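So this first bit is one chain, no partners, the form predicted on its own, shown in structure tokens.
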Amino acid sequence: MSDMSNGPIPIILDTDGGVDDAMAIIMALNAPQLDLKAITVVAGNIEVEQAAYNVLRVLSIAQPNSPPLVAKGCERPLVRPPFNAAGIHGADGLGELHRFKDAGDTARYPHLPLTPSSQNAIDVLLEAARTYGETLTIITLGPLTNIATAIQRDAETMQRVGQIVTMGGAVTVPGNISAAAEFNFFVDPDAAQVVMESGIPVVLVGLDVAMKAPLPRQAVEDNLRRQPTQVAQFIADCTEIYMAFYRDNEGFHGCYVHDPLAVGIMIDRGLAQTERVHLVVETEGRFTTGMSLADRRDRRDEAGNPPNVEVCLDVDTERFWPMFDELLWQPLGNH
């Protein structure tokens, strides 16, 4: 588990706003051995905007004691123009929420009347740098525009960073949104690539472990007859179309639990198995832009190339589920 001698470990969580990043969001905050300082906002999975608007609808679900800042940080990638996965998540991001009605035909999710911070994502990033240096971690759980940008403003600063724990990327396994990348770094390769670079320690959770980890919809809504909560219905609310594209277009009904197997192994390393390599993003292939191309040859150049990315290869799903059920399902405000 992680270390909790001198308390619990300040992070940032920087997202784009989806389904599974709500479910990573929650697990964070309901996280003794975490201090979510600040929420970064990045465009991915849907515009800056909405996704900003998301993650404060997901606070106002989970009403942690001490909600976190929210920033807003880039609209577009780095060099490209911008690509999301509304067909995938919902058009706006989370599963669509408008279509749920209360009794009396009242809104579930009412719209709400709430803004995030006026500091922009990447001065709060810096500052957060230079205020907890080694001892911050940044979990990504979008495309990696946010960082690449802060370390591009400040290297020096971004730096001082202990690690980055990034989903993202697809070593040994195929893509997800083409047969040779993973969707966050098919969005920004050109930001991925600043950070594989970066002399940051970055440690890579991608489609090998996050394939393993399926949740399916039967679980779901099983919790939530078992504990009918506010949290327990938005997350059976929020995943619906997430997990009917799975349904159907791989036959499974449910949905891989990316994000949140971030969290997970940023709290307990443990769960996963990890390599360590030197890892490039391909920014200019016609058929393979945003593929993570790791070195794991048994000849490899480790004195021009030094490993500079932890990649996890395997993941302890045993341990993992009760950690994921724990955090998310449980009333929240505890910590």
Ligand code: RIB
Contents of the next structure:
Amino acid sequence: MSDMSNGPIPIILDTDGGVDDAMAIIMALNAPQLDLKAITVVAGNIEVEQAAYNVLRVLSIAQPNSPPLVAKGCERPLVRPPFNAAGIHGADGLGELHRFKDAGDTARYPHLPLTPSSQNAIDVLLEAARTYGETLTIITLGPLTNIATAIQRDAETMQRVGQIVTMGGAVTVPGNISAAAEFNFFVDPDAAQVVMESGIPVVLVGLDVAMKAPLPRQAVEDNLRRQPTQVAQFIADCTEIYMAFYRDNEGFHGCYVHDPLAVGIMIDRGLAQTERVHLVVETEGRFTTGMSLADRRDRRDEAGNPPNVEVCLDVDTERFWPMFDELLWQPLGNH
Ligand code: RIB
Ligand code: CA
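Structure of the form predicted in complex with the ligand (previous: the form predicted on its own):
Whole complex next, starting from this chain.
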């Protein structure tokens, strides 16, 4: 469990505004162990403008007592062309919420007259590193473009950050967006490698554990029937397209909760079995771009390639799901 001897842990969520991101944001808002200082937004699942709007939508549903700052960051990867997952998370990145109507044919999710902060995400990240130093954890839920850009702009300041808990990569299992690569690392492999070689402590929450946490559609619908809150309705609505993708492509009607698991492991590191390894991200492969390659050989050269990442290889889902349920479905107000 996180060390809260000094009170809630200052965190920044860096997100690409998708469906599992939305669940992770609500969990972080509800977690008494975490003090969500800001949400920085990056292009990934959807372009950055839409991703920021999606974050504002989530906050309008969750209604935290003190909403965190929302700041837009990088619109495209460091080197590679933009690539998104609109086919998986819906054209708006959040399940195409405009489709849903309430009584009288009124829009359940009307247009939000909200805009993100005028501050840039990179400035917000660097300011937080200066302010909170080693007490700060950055939890990344999308491509690492914002983090890498902050490191390239001021590596010394970013070195002050306590840790980066990153949803990304796949070490002992295949990728998802390609045979070799997980989506966040595939979209911006160059940024991922910048972070891996930065020297900042990294905890990698990859597909090795995310694929062990499938959320069945039935569980979402059962929960909505049990407690028809606005959050429960929102989760049922925004996951509809995402879960249909898994039904039609992965053979089960539900979804993996990649990003919520990163928040869960940040809250309780004991959920995961980890191994410290030297890990690199392929940036030039013809077939393997974005692949996360960990040196797990018995005769590894630790002097030449010291471990740089703590990789999560297994997860105690018996402990995770009660935390997920408590932090996702509980109405806010305890912040
Ligand atoms: O590969 C899964 C990751 O890519 C998740 O963070 C999902 O939201 C997408 O960003
Ligand atoms: Ca994400």
